[in-house]
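Starting off, we have a lone chain in the form predicted on its own, written out as structure tokens.
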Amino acid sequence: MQAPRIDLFEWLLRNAPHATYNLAFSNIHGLTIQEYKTLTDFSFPDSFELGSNAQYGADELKKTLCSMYNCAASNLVTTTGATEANFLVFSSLLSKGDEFIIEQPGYQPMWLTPEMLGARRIPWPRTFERGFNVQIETLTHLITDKTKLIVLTNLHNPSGVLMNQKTLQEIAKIAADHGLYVLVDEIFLGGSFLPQPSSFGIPNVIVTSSATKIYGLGGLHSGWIIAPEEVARHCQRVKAHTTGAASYTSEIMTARILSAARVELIRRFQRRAKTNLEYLTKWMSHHTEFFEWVQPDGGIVCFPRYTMKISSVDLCKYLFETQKILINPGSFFNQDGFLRLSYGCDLPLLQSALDALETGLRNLRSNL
């Protein structure tokens, strides 16, 4: 097996330490340790060992996660973060040979990743016409016998766009008919602006998440999978093979601040959002010369097409360059003539990197 390049991996590594305005990562900014404590009011005891281990995961944060999501604990796995959670999810349920239908656009490992297993990708187009909202008729044609694994992710990754409770009970409905599991990678969901449940509960759903993007704890890289229990336990199988078990101090420290805090990590997250986007909201407004869009319905990610004739990947370039403004190009979520924009910053550092972006388009066009 040959790990395939993750290019908006290497992308964001290389250029990230050198970008003056950072508009590509996904995740708030972080929670400090001042923070955390006056949250919680917890810290270790001197005499806590950092030996300590829990092969099937910590069961402080199992509790928590149990009624966070009203599931057992029979229906957990504990991981180190979201991309562990998916690759314990893919590697349980495809084998070489096998089909896989994956919204397009998307996000680069929940296809690179089955894909490196032997699976082949079926793309399930979400257009910009459409809103970036799933086709539900036309799912069903896309199901053959190879078939095994629907993946969505929700919010939507990398448009921002929430799929509602009924559009997913639908195509759970329609994969149940033939036998399928559904992933559902919820890692933005928490941050929707538009309240609505985990979709764990239907019951050949699969939810994968973390807390690293929304609550401002991707340090501790505490992520999960709520399965089906005969899912959870091939899963949990896998895990043997890749961490074996998750940082203890780590889900601890989790588990403590989503008990004591979860709604204020929630609030503080939608603050920032919703200030950031109300302010780009108006700048694309302004600029309908450069760019179109579907507003997102949360997180801190939007996917606006432009207007200009060249390649995403050139013209990200030009602006790191020029303007030493990281964004992401969209061919690396499979949508050429798209950008990914992240607007998770602080709202001066933004306004700032929007008067640049604004001064790089004019002078890229100028010179077209």
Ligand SMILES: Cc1ncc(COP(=O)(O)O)c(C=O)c1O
Given for the second form:
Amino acid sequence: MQAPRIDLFEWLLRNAPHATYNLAFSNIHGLTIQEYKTLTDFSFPDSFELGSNAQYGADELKKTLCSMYNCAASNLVTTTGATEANFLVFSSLLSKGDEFIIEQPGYQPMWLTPEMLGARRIPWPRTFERGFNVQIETLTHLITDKTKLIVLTNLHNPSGVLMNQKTLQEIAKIAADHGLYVLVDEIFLGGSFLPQPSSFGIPNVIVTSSATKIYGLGGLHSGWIIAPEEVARHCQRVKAHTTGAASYTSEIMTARILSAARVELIRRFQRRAKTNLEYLTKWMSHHTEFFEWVQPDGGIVCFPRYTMKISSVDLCKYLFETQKILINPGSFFNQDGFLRLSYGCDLPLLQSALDALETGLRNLRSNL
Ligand SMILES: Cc1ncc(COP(=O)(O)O)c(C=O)c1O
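Starting from the form predicted on its own shown above, please give the structure in the form predicted in complex with the ligand.
Every chain and every other molecule in the complex is listed next, the one we just looked at coming first.
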């Protein structure tokens, strides 16, 4: 099996250590141990064995997730991040020659992984002109007898746009009429400014998520799948071929903080996201010569369209080389002419980064 390169990751990992302004990552700043201890009185007892393992997931995490999603333990599989969660779903539902319909622009691994498994990508556009919303009426035309899965993110990565429950239900209904599942990666949903419940519960919807983005727990890397029982069972079987068991220690720490302080963690996220978005929104309104955008509904990423005639990779390389600003090229999300810009850093850093961005764009324009 050939593993296709994920340009987005290579770009990030190569350049992040050398960036002065990192506007590229999609996770909120990590929780410190001090913050952790303020939010929960949990600490491991001296007798806790670091050799502990739970192939079917730590009971505490399963209990927490069952109450978060109003699901049964048989609906869930704990994983190492949403990356493994998505991998298990793709491996369980797709075989060589199958087709999957996926939103575009989108998050690169969500088509490269199934393509690696031999499945064929059928793009479903979410256009800028439509505010990055899907066009429901076009879905049926994309479905063939080879289609097995529809793949979405909510909030949408890269635009941060929220898909409402009614639209999701309509998509799931069309999918159900054709015997298909819908995978909704909800890793950013807790960061929506307008709270929306998970779409787990719609019978043919599979949800994946993790504690890495909104909750500031990236280093623990706990993730999960919430799925109809038959899918969860299959994913659990595939997990025996990937990690076998996720980190038990991480699962316990994640369970304790989510059950004690999930709401506070979401507030922590949204405080920063809303303050920074307010600043960015003003900045965008003063820089329409360079950008037009769809304002995100939450999260800390957005996907503005730039006005200059240059490829997004060249533009990002130029900004990185001349200003040490790290931003992601839209082409890594399969849409050139756009940038994925993250605004989740400290506000003073964001302000300096946007000043540097303006300088870079002005210099570039005078050289083009
Ligand atoms: C939509 C989406 N899913 C999954 C992931 C990866 O999640 P994790 O870090 O939990 O493996 C990302 C990371 O950016 C993402 O944007």
